[in-house]
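In structure tokens, one chain follows: the form predicted on its own.
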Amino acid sequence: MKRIGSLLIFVAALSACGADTEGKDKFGITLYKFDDTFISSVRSAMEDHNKDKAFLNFADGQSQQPTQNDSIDTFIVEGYDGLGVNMVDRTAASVIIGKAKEADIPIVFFNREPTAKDMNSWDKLYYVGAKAEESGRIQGEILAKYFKENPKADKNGDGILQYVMLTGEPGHQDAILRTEHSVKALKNAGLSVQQLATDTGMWQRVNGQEKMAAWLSAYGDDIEAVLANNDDMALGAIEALKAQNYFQGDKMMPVLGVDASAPAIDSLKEGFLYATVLNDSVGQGSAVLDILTELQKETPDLSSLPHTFTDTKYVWIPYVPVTQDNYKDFMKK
């Protein structure tokens, strides 16, 4: 596997060098998998904002973090003038820090934040996101209206609001905040929860088709809605769902997740996923490549960017709530 690993880096590096490259900033962009779906949304924002100003290249991580060091180490060799990483093990920043460091090769580090220690180790830093906290939040008071406002949502009539949570990557800051904020946030909208099951479906359609199927042959009717930390888990209980004739008549269930995707957005329109909340990856992807294009000038002025940085080195993309009443709003987006 490593050296299937090596070949792929080795052949990205031949594509680099035949590229025409001449008079262009060049970054390299790793993310931690290509087929992740907000992640290739990220990187078609990049594309489109960059408008062939820049030379890209971009690495798969493939999940694995030595992979993503690798492509580092390429990015390095070849000259390149700064660095995009969307980390696959974001507690394993710190060696990626140091090679570019060495280099003095400036980092934007987008979607999975690296710790406070190892942002602050160099002043060549940026971090661009989104407060996972904020989409949990934003999820939760939707689905507390909707409870509120849909008595016939409280199946059982014991004024308790009887959930199941699809979860993301263990240890990924936003699965860990989209899943407590949510909770959160229907408890501080004075709804009585029960949690009857949690797994982590690792962000994927699949899992979360699996996860609830099971879910459903155990609890069957008990359960009253379905929280998912992304629209790609959302979008795999709702297969499930419907396959036990959900969505039919009046045998409906809130399913809501974050990121307001494509499919998402479609399965919004056909009256499927209940609610979802906007991750914007075009705001993201623009700020990444307007922080490294900044910084190839003699004198960087971040301030002349359009965007709000926080303790000079965090740009906080904000979420939007992404429902019936307004989801025709992003379909172009």
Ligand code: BGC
Second form
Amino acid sequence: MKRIGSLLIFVAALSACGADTEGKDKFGITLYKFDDTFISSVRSAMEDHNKDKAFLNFADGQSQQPTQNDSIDTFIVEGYDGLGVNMVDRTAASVIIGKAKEADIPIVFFNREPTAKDMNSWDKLYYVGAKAEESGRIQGEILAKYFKENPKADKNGDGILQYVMLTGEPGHQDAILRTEHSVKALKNAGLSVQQLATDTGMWQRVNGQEKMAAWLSAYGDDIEAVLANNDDMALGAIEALKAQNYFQGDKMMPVLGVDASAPAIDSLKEGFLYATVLNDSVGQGSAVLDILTELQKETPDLSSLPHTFTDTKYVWIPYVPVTQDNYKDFMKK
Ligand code: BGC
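Show the other one: the form predicted in complex with beta-D-glucopyranose (BGC), since we just had the form predicted on its own.
Every component of the complex follows; first up is the chain already shown.
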């Protein structure tokens, strides 16, 4: 194990030597996995925002916490100036925090929120994210409006909205809170609701498609709406619905996601996805870099940044509803 560890450090050292790091701040950014649509867009946003100012080195956590911990070790040995961390397991941040604290390298966590206890264990820790309850509430409000304005949406006419729910990774704050608050918003709007089925799709499109196909065979036309914790799973569900001839004639199904990813905006444009909620990857990626950069200054002044800090260490980037009315504003330029 040790040998593999040293080899990794050696390889990373070589690649850092080859890159042009001269005089630049060096930031090590570790992502829970590269292969995630939203996280890829945060990475691109960081690269765009950076414009080659700092040296950024991205590491793939491959959904394995030990792999991510190894990358942190490498960044520390390499003398990186700051760390951007998208935890694999958000409850396991204390190990990483311990290492960074010992080496006095600040960390900006993002997208996967460590526990408050961990966040309060050192003053050079920050978190950039979005209030997941807000995205759930927005989803629920959009669906409630649709259901109220379209009497035919209540297919069996029982006055109850029957829905299925595709949830993200268990334990992820966005999965827990979006699920809870979307349903709460439906109820707050005065609707009676019934959940026909729910399961985790682990944020992935292929799982959204498989679960939806199974639910369509079990419940068919009893399903009146599909709520998904993110766009990838919503788009998977849409594939399964298309295979059952939905979205033709008056065979409609409102499917709602979160993220406003590029493929989701396309789907909205084509009339498949009913609505989504912008999870602002540009806002989040930029804030992570801004904080890391400011912390390199002799006397950092975070209040000079265009971000609002809550409890001195949290930056919350707002969610925005995206529907037929405004999706054009969110198309990639
Ligand atoms: C996004 C998901 C993504 C997850 C990764 C969430 O905020 O909505 O699309 O898979 O973060 O942690």
